[in-house]
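This document opens with one chain alone, in structure tokens, the form predicted alone.
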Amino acid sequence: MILDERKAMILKAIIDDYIITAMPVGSRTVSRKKGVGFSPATIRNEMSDLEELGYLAQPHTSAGRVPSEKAYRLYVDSILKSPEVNPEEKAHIEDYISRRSGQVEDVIRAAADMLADATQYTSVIVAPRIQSLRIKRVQMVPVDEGSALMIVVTSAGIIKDALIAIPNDMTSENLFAISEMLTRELSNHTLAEVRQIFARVFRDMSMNRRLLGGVMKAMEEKLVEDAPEDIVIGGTTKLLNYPEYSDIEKAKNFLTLFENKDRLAAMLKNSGGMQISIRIGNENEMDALKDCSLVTATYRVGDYASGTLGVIGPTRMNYRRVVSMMDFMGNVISKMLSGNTNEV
């Protein structure tokens, strides 16, 4: 059912007040709000209708009403085009993150902390998968006789390394020449593409095949297959400041959410490719989030890789603030990481 203008106005007023106070909202409170213009009696009748329609609930007989998940869903769908973050706050956020952009891990950590502070909720950011990043440079440095450190630099500034075996008689000059050849062959390809590229390199080279085999194995096993799901959490305990989490058991249940980072990362990425996704209460898969809302957004690293950022808060979260901040923060992370081309 589509709500008429009066019901929609009253419902919005109730949600706006409840987001701020976390207290049931009565008809007199709504009648005093600017622009409402209806008597308490009229508002009570409309609130009864909204309760029957499933948009409001009454915790106690004599208390006011609180919004339901159905009400939040209607509210959220109407505010996805939120006002932008103000220019002063934009400048502060960009400066804070840019001063920590030496590596992708620094950008992600700074962004998670800033997102949690800006929204006053818990933030979660999943880094782009290493397999989908483009190789920029390969360098091998001798460590001792028979071994060298292989360093792979990606287009996002992520640096991965692995120890590999080399012939005992291989010189630093030989390693440098092979490093240059590998950089030419692998540059602008993903780590996930190394096998087919190495197959061609093997055909073209009659020497150092054993070394190249070790390099390929290290790239596949150490840098690709064993690459962890990098996930950074900001403001872990911020939700404990809200009255919804004053119950010890509910607080403990929420905090256990962060013990399984792989599952949390998978849930964040499961947003159907949407730029902004909002899941309210029971729309969330994990039991620890049944009393929460989860807002996720995607960001990109160049043209090839993407990651996810999210905000977890109570169902009465300030959705307008969160959506506008997520949209802006996603753009900031994309810009910082796509332009991050630091050398070793």
Contents of the next structure:
There are 2 protein chains.
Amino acid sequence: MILDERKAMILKAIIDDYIITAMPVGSRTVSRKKGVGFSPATIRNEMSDLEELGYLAQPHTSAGRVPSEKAYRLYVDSILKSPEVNPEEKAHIEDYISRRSGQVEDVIRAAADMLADATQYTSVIVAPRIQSLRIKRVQMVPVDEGSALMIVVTSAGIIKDALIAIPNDMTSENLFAISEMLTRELSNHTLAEVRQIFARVFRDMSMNRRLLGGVMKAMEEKLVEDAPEDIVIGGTTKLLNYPEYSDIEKAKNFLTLFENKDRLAAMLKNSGGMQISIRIGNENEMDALKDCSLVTATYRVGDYASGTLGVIGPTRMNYRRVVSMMDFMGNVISKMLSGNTNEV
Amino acid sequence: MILDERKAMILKAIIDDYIITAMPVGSRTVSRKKGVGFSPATIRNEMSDLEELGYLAQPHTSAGRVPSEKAYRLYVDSILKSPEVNPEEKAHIEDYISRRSGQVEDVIRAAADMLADATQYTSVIVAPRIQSLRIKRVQMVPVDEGSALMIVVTSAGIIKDALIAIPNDMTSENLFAISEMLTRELSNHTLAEVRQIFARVFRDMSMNRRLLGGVMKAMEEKLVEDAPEDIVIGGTTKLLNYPEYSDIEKAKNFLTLFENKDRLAAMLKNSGGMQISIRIGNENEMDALKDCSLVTATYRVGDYASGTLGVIGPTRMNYRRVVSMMDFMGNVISKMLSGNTNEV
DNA sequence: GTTAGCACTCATCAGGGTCGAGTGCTAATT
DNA sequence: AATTAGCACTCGACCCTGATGAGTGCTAAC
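Follow the form predicted alone with the form predicted in complex with the DNA, if you could.
In what comes next, the whole complex appears, and the chain from above leads the way.
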């Protein structure tokens, strides 16, 4: 089912045109393109074949042709090798992001904005899964009579905190001592392992059972269990600039998507572990994305944790640019976030 | 320029109807309402008067009448006294929000969601201005070789943090000692005063000049100066459900508004210190809000700090409900956030 | 195998007619 | 004097129509 060279060339021309104009492409238009040395009639015959093969579709009898998802798929697969981002742009992006020192949230925020800006589509970045991170320090800071802020510093400089209740008579020296102890016990373990470790600690030392109970509860509840996904969205309204979203219903559907961040994160993450994954139109499970394409990539933090970044645009998006941009951006994020992390 | 009773009644009927239907209201419609004992003809005469007085407008000759901003203003002023939120709803909201323990961010997030949900308009809440908060504790937690997380706990349990650079040979005991010292020096002062205090400390003790320099720089840069406004938005897409936003251009304008949070915060905050302020249509400075109304209220945190909450909806919004909801919500937030704060 | 020619299709748009909601005015009623 | 009924008038919404033009498929000529 491989296309001969001329068909492929014509199909490519049609897709290229459609990516820009979002209008059905006619035979005349194709034949006028440079590099295409055939008359409209010839093109028509080929287009007719392509339609039969399922690569093109006609919105109505006397309209031009529109590429099908199958066509995009072919196009995308054939194009992935040849990236295209100019060096100045790269430098600019890297500079902007690296200016955000440290905090993972900030880096991701900056990256999402840059990605949306560079592609002119909507971008989404999911922070690394927290359960898989290794704890480096645990520290409690008194906030109030009876409450303290528990801070967990993990590898890769990702920091999580939660308010916990403490006994009223606890001094800050006391808290410090306990923090040191917890750090000793927990460091180098993942958050997911915390529960078992606590079980052991509880047996070993009877000290401050009540406080430890509170700490453990907070860790489980706030840091492990229902921790909402950390997910950042850039350029939410970018897609409204494209004609396919001039229908208010579609726009609304699309925008509501971002209100449920957990679902969004879930969707982004099942990219099957591919380095770069592209889902076109109906290849997406979510209804609101049925006429969008979603390009996702993975970035790494240190040696174990990883996160996902994605771009959502119309099916006729500029895949070449998006893919290379994602590739580049993934590397930048990895570099920024792993830079912090010296060994554990 | 006060309206006689009948005119007022007719005007109110028109506004009430328009709030629901978003369609020009005709004399017949008004006359059919219960409580209005007049024929369409009579109503027409009154409506004609009201138009002359500037309370009504006609989109075109043979259409019904539409309330002007002046009418809304009158309506709103006359209605502010009589709140309307049912007790179960109140209980539900209070319960939902109080479930978010502690962290200011969480409370505000929850409140914004609730507010948007209860009103079916878009809600905005600005966190208390950080400069005016009093410091309760300063604590540094080592993160990495050469970097630490500085945490500033302020009154009202609002917590700010920033990554700072520290000398490589700093131990955690060392950091703890310095934290204690900083806490002693800074507690009970506002962030805005930090600079002067540092000047004094610098003279008094020569210890660890380099670290202190870093701390001070971080405080100034990250916590005082360009700290972006903490602002939370709920129900961004809610307004898309109203016919006045079925125009994609308007929708886009409106949505882009939320991308510049600083401007948004600035606008919310200049409500002239009123308890509840309502800006209708052109009373708003921002173009994107020219055909919206903005209702803002103030909440307090402890005795000194305060923040703003707001609802954005179409000019024909249900003012009665929104106002009473804002009033209630402001109190809930105040209570939640001040509850934490025992004396400093 | 390629192309020119031609009849055919169909979305888009402007013009024109009808319909109905709503008005303003005038005259009749209370 | 206030209210109401009646009526002519206005104007947007809707539907139908025909013209236009982009684009197609087929056939015959090159």
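Positions refer to the first chain, counted from 1. What you see is a predicted model; the values in this text were computed from it and never measured. Throughout, rigid core stands for the largest set of C-alpha atoms superposing within 1.5 Å between the two forms.
Cα of residue 188 displaced 2 Å or more between the two forms, core superposed?
Yes: residue 188 shifts by at least 2 Å between the two forms.
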